[in-house]
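In the block that follows, a single chain appears as structure tokens, in the form predicted on its own.
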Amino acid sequence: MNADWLNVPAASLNDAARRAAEERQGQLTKPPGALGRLESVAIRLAAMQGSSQPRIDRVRISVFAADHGVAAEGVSAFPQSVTVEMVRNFARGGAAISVLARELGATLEVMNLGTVNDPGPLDGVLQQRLGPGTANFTIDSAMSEEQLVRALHIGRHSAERARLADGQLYIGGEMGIGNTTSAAALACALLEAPAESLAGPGTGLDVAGVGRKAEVIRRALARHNGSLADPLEALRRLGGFEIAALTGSYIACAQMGLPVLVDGFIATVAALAAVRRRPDAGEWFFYSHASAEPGHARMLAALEAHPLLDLGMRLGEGSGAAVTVPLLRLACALHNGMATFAEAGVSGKS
């Protein structure tokens, strides 16, 4: 098993389809700009789906999961056991994303790459263990290279089951107990910024825990330093499973023109390590929140990325990209569904 797919560019988006959606947003009733970012995202869409009337009934959600060795540095205000039952709460579709797709009528599915506490079978989610969770990234590379190019595979596949089952749109989630470090931590290499820029509460530590978490994630670069320059070397000693098999399902449905929405802190990571190895990827992303994890804002920076919600929402799992969902959709309601000037006999702009 090899990567030389993420070799492969991204897709062109439709220009014919981009000229007709902005020539209609001049055309419906209403002042030029008057609807916003609304305005934007639909013509974006439009491009993204090479139509000049593009929709969004059709979302998958990938949720991956995965335990992270750097727990046992005390990062995290919640024990690692939470990780494997939070796999059982989304086979028992009682998690928020779980309701989250109910309510949007999206396709969920849920992939358990590595807990270290294995759950056995379970309906509705994916078996997929590369190892039980990564390995203490203050020790050793999170991962081998064979588990991270497995991981990048995973992400592979769930955006070609996505883009065969014709979906409009990709949402990437994740779940795992130590995982705000790991992505702080990789942010820190992508960004070549400090650790105490980029670490925050996660699910909820005090201020003497975030200085702990700080000083860990010096300790990881301190570490590792020399051999982060390229950024899946960088994702292979300090990502997790789930980082990573975010990161290929981005890239992926970037090379197959799936539009991408991306969720929060951690996804957000995820997808500047998508760009930074594949840049053309990056025109295949949404920006669906504003994090309240306090990293985020300059992630979205490095990005130049502009949310579409700031609801301070910090929980992951994809939900705040599912709650941005309609968003979208009314989007393109407002793009199709309105009347132009000339249908509705209303006099335009002089």
The other form holds:
Number of protein chains: 2
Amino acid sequence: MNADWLNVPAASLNDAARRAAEERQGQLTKPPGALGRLESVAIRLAAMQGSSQPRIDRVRISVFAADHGVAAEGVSAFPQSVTVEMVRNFARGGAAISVLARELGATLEVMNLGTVNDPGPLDGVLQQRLGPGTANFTIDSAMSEEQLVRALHIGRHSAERARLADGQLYIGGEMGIGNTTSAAALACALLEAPAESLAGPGTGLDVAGVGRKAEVIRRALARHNGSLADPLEALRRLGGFEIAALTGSYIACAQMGLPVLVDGFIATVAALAAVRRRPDAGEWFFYSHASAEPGHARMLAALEAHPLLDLGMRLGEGSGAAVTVPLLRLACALHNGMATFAEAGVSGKS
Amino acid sequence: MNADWLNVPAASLNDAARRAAEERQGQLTKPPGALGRLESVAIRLAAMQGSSQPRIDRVRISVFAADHGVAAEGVSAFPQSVTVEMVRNFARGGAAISVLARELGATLEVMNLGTVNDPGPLDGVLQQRLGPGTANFTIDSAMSEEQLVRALHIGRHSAERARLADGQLYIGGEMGIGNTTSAAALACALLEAPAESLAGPGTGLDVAGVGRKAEVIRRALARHNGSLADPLEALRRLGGFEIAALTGSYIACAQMGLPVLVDGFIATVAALAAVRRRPDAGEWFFYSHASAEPGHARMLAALEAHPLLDLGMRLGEGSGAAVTVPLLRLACALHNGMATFAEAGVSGKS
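Structure of the form predicted together with another copy of the chain, given the form predicted on its own:
Following is the full complex, with the preceding chain placed first.
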């Protein structure tokens, strides 16, 4: 197994479909631009789908769960056992993303990439265990090269399943106690930013806890200093199985031409790693929401990304992306369903 | 007919239901506060509906259309004939709000309160004609006292129909060429703000056009100077039939305990007039979106309102509120459908 597939370019957007969609938006019975970002969403989706009638009927959500060795540094407000407990909760339908998937009629796929406690087979959970969580990256690399390559593959295969099921939108979610620390450390490496600019409260640290988390990240950056220039190597040393899987899934989606709706803090660092590895992949990404996690704004700025929602959410699981799906659907419905000035017999601008 | 009904207080929110909802949010399988504003939306709806399981299944949208005498001052990018043309478009299903109502499964009611050209009976349009539009308020009062009282009543009756149909959320929309000028002038009066702080491009004026619009508003404010302290008198002198109907509908909703989702620039000035007349009504209002019309921010600040969406929309018709409905529905679904820590066997905070 290797990661040569990452060299495949992203699919091209359909420029003719984009131009046709832009033209149609100008003919619909509204002042030009009056639907704001719903217009640009519909135009981008038309270009992605190569269609004059973009649609987001079939949404695929893949949630990747894994544990983090760095949790031993006391960087989370919750005990590590919560990762596997939440895997059960996803599968039984009680978690936020489970509820949202049902409401949206989306297909939800849950993958356990390696929790500290192996729960054995669980109904509704794909077991794709790479180990009992990552290593503590203040001491060692989080992953071996083989684990990284396998995690990227797991993400790729999830994207391929979405494509095979004629999915029209891919959402990746994550769960892993300690993973805002991993995401923040990786973002520091990719953005060459100081630890205190990316360390935040995560699931609910107090000020002292955030200070400890920044200190842990500083130690990790010092430990891996000089080996973080390559985005995949930074991902291997500081990331998590679920973050690497997200990166792999996003790149594969872009290669297959499947639009991606990126969730919040953790998912955005995976998107950042994806774009650093394959800059052309970014054309396929929508950014769903601005997380309440303070460092998210810095990542979004680096990506020149402008999320559609800002509701102060900070849950992960893909939940912020899921909440954004109706906006994409309504953007399509307006684009496809509104009458033109000519059809409606409405006068244009004076 | 009189407006004494405006003296009836707004309904009370259910504090026990609010406390129970707050407690439940703290028990759901997520870090406290991690769903951000979706949590406070669910809690407010629980208090409004007096229910532990708030729901927004039945949405009622009422669109009020009317013409404006001030259009004669050249304050719109579109000809005045568009108002009645759009009324037909609403009824035939081709307008943005028609598409959105269909997608949301919402009931859409269209009312013609007075267009310059009387189209006669139209399928799907309630004719409630108060005259061929308002008078030009740079010269005269926009409405007579009788027209104001009748417009408020029309709004009230629309809210009552929504309530009788067991509606769970009320959205008021508007259409009227020239109505951003009317709304801006009224906001200037209610906020004691200068014309240039509220005049904006509306449907698409250029810089010179916005300057002309501000000049028209300045003339109107000078013409009515000394008579604008009472909010209903300001509404009569500077408002539109559709704006007055929105104000009446919002107050009636608050009196009956029906939650309101306020749309953008025009709807917000109607809400501002409602709150100035009945401060207790404001507890029943959600603000849906920040309009691209620059003066909207000033109104929202005065109302201490924080809209849920900011998508650069500036269409009116109730469209921004309609686009926000799925967020309220998902907030309810999460509140009602997520498992608690105890139910899911998930550990709490360390």
